[in-house]
Amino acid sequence: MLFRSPIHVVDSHTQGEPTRVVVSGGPDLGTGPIEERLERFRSEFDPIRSGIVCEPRGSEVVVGALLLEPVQSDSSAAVIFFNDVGYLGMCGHGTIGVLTTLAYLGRMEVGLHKIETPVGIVRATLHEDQSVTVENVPSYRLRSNVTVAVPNYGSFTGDIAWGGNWFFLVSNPPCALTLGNRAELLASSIAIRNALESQGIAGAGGASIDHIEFFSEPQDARNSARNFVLCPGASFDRSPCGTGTSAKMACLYDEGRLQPGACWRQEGILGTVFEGSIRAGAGGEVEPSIRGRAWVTAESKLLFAEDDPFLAGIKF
């Protein structure tokens, strides 16, 4: 049996988007680089991933975070992020959730911390007010003004950018970015993602573009823009999306529209906000920072019975 029941988890939400941190009882991935342990998770223990985050114990919107022993002695933690359909290189809202969870457990103090992820080391600061600033991986715009023909929708033009995940960023959404339009926003963003794949439009090295991000003017004039982000699978980000905000700021910097140190207030579909800024990096990259807040919502044990037909979750 792959599962070691029970699995101890702590749930939180970051500006509305859930994170489920696996504190103990998760798969034994051994030692070594985080990217190698991710591949071990994927190839040998994938039913545990789906059992943790999929129904009936979770839902399509839950992002899991498996805590690991870090490789470097000066790192505070290492983590692999995952969701209902697979694995994430990096997760901004999830990193905020991880620091908040570790503080709740008494395992992290206010200050700067290094967090190891499969795509690199992320620096994150837990502030006195319990907000968290995440210094994300270097981000950049790969291609601008890419047009894709989408069956039943016409054409969409956007940018391809990296912010820890691959994004296609579109500034002409098919409808207003409101919760009332979420069905149309989901359908159209999924159609765009499918069209990108079928037409061979990809990230660096042929990487799949698994996040679609729509932008519009904000509803709150204090903010810089509003977004809707399709995550891998068929769910949308309830938060303003940390990696998506990083990708957007990289595009703005490339256009000369965002200067280093300036504040970018990214409004999400729920009206919650991440505060972002950048430092100029090498080769046109930027070093983005995102600040937000998470709240712990539950601490529980997930149980797995061997004769449960949905031991590994319900997969749609």
Ligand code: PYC
Given for the second form:
Amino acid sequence: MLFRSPIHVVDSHTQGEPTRVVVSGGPDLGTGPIEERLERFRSEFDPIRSGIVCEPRGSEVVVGALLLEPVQSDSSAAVIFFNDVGYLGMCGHGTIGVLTTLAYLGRMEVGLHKIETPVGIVRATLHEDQSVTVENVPSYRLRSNVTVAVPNYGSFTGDIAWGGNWFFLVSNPPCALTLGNRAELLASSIAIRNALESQGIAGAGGASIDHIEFFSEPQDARNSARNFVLCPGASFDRSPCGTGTSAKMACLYDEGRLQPGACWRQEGILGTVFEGSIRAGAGGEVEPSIRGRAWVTAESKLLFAEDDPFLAGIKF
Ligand code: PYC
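Cool, the form predicted alone is there; where's the form predicted in complex with ligand PYC?
Below is the entire complex, every chain and molecule, led by the chain shown above.
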């Protein structure tokens, strides 16, 4: 029996974007390095991933976070992030959700914590006001001014950058970044991602670019820019996207448009804001920080009956 029912989860949203933290009952991935445990999750327990986040128990917008025992004794947790179509390297809004959930469960104190992820260790601070600062993995711009021809849309020029996931960042979106335009924003960003894939335009080592990020002027003049972020699959980030904000700040630093220590206020599609800043890292990389807030919305037990035809979720 693959599923060990029930699976105990705590749901939260980080400025609009949901995170479902698996507290207990998840797959037993052993105790090896986190990259090996991710591989085991992917190869042996993938139906559990989809069962946890996909309909009918979740939805395409939910990001799951499987809590694991950390390898290093001074880490507070290890975590693998996933969504309806697969696994994420890092997740900024999800890390804020994880710390908020651990605080809700009485398992985390205010202060600095080390969190192990498949793409490296992040340091995250739970503040007195319950906001969280995530010091993300080193981020960088791989290529600038990359032009891609997109069938039915024309050409888009953008940057390829790493912020814990691979992003293609575009500053000439096909329409205004408003919630009312979400269908058009989704369709065009999916078309761009497909065009990148079919034209062999990739991240380092041929990694597929699975996040597309559009930018425009902010709606609120106190903010630095507004974004719309397509996540792997066909949903968009309701928050300003922590890894996407990290990738953006890496590009701005590379262009000399963001100085270490300066504040970058990233406005998302709902108008919520992550406050970001960078420190200069080695070899042109930046060490990005983003600060945001999550709220716990539910604590539940997911049930998986053996004869349920949608035990592993609905695949669209
Ligand atoms: O906040 O990094 C993020 C993120 C990635 C995908 C959805 N949210």
